[in-house]
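Presented as structure tokens, the chain that follows is alone, the form predicted on its own.
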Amino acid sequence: MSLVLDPAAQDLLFREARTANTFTDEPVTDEQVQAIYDLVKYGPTAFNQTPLRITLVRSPEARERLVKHMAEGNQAKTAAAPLVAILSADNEFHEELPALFPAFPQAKDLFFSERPAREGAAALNAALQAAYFIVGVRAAGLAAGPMTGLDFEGVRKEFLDDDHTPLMVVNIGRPGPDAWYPRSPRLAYDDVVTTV
């Protein structure tokens, strides 16, 4: 095998993992979420940016406020998931760069003094971190149901502020009955990889 990672772990993280659509009612604890974050925070980003912000939606009142902003097909599963997380990008992430990237603290002002540059960098790097988060949920033995079918501006106004841009909502928990759709096809290596 060309991969060092154990085949069972490969299955857990990628081959057998799917987007879950139903969940059991087993709770997802704060300790589990902290363990997930403490693992995935090491995923690489440009300049060690850390723009991802995670808003855990736990209370019934907050869940009700979120569900009304979800696309119709995502409402029931968002209402029923044990835990829901709103993943967003902090467009003021650059304020942390001197501490997070001490090798080049002037990057904060040199590259990110203008809001459009920050928004582009925050969107890209928070999306990378969101992908790591989803894989981390799988590493915890849980299932993730990431969704972008939502009213982004409504979610931002309801839960965030002007400095945060919502990226997706992720349902988290143990998979329930009929949690998966059949595995969709993937492109083959030769369809994706070229050598120059």
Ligand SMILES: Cc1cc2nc3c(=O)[nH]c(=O)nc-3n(C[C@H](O)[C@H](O)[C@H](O)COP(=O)(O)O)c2cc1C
The other form holds:
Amino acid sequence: MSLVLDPAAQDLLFREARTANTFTDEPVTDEQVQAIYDLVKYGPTAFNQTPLRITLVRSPEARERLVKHMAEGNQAKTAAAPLVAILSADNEFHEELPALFPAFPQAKDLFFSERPAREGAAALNAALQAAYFIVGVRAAGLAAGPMTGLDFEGVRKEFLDDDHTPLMVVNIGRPGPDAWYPRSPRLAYDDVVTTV
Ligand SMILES: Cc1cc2nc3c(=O)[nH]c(=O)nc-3n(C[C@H](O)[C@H](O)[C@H](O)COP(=O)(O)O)c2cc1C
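For comparison with the form predicted on its own, kindly provide the form predicted in complex with the named molecule.
Everything in the complex follows now, all chains and molecules, and the chain you saw is the first one.
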């Protein structure tokens, strides 16, 4: 009773949402991805730095190049998903920072002039945005299959550059037959929350 979000939306986003391992062949359109992005772009990041970058792997040739960098157990589903996205962190996000955080444009030079500081911030904030993206996929009535079982350096060299660090690959589509493993347990509130 403490949640104000409609119970059906709670189910769609969390309780009934699952990580899909198989998909139907119904396509996922650019319009759907745009709607997802235009929703989740409002999720918060430090200094509004928004370092997440999304590479949609659409062509069969690009899909083949990606599959070879996936762990063996992830290859078949990555080959078959209607859409696959590579999520990466832009380590040069500071170039956009004065425009993205006009309230404090000095942040670019004060905090992010050194590459290691940018890499740390980009890793954390792009991971937050990756989580928003997964929830956004669910908000579109689709299922996501995030994966970190892959050769990160291989994916970086194949699709990105030195300024971008891959975070994960996400299969996206409508769940197919036998799409999920049995639901695993979650930690209980008392196992996780302490009050000081
Ligand atoms: C960042 C991340 C990486 C994951 N990597 C893989 C992976 O490489 N292969 C895989 O089969 N599942 C992977 N998973 C799926 C998780 O095992 C799954 O989301 C989790 O067990 C919850 O499943 P449920 O949503 O069906 O409850 C990954 C999930 C996340 C969020």
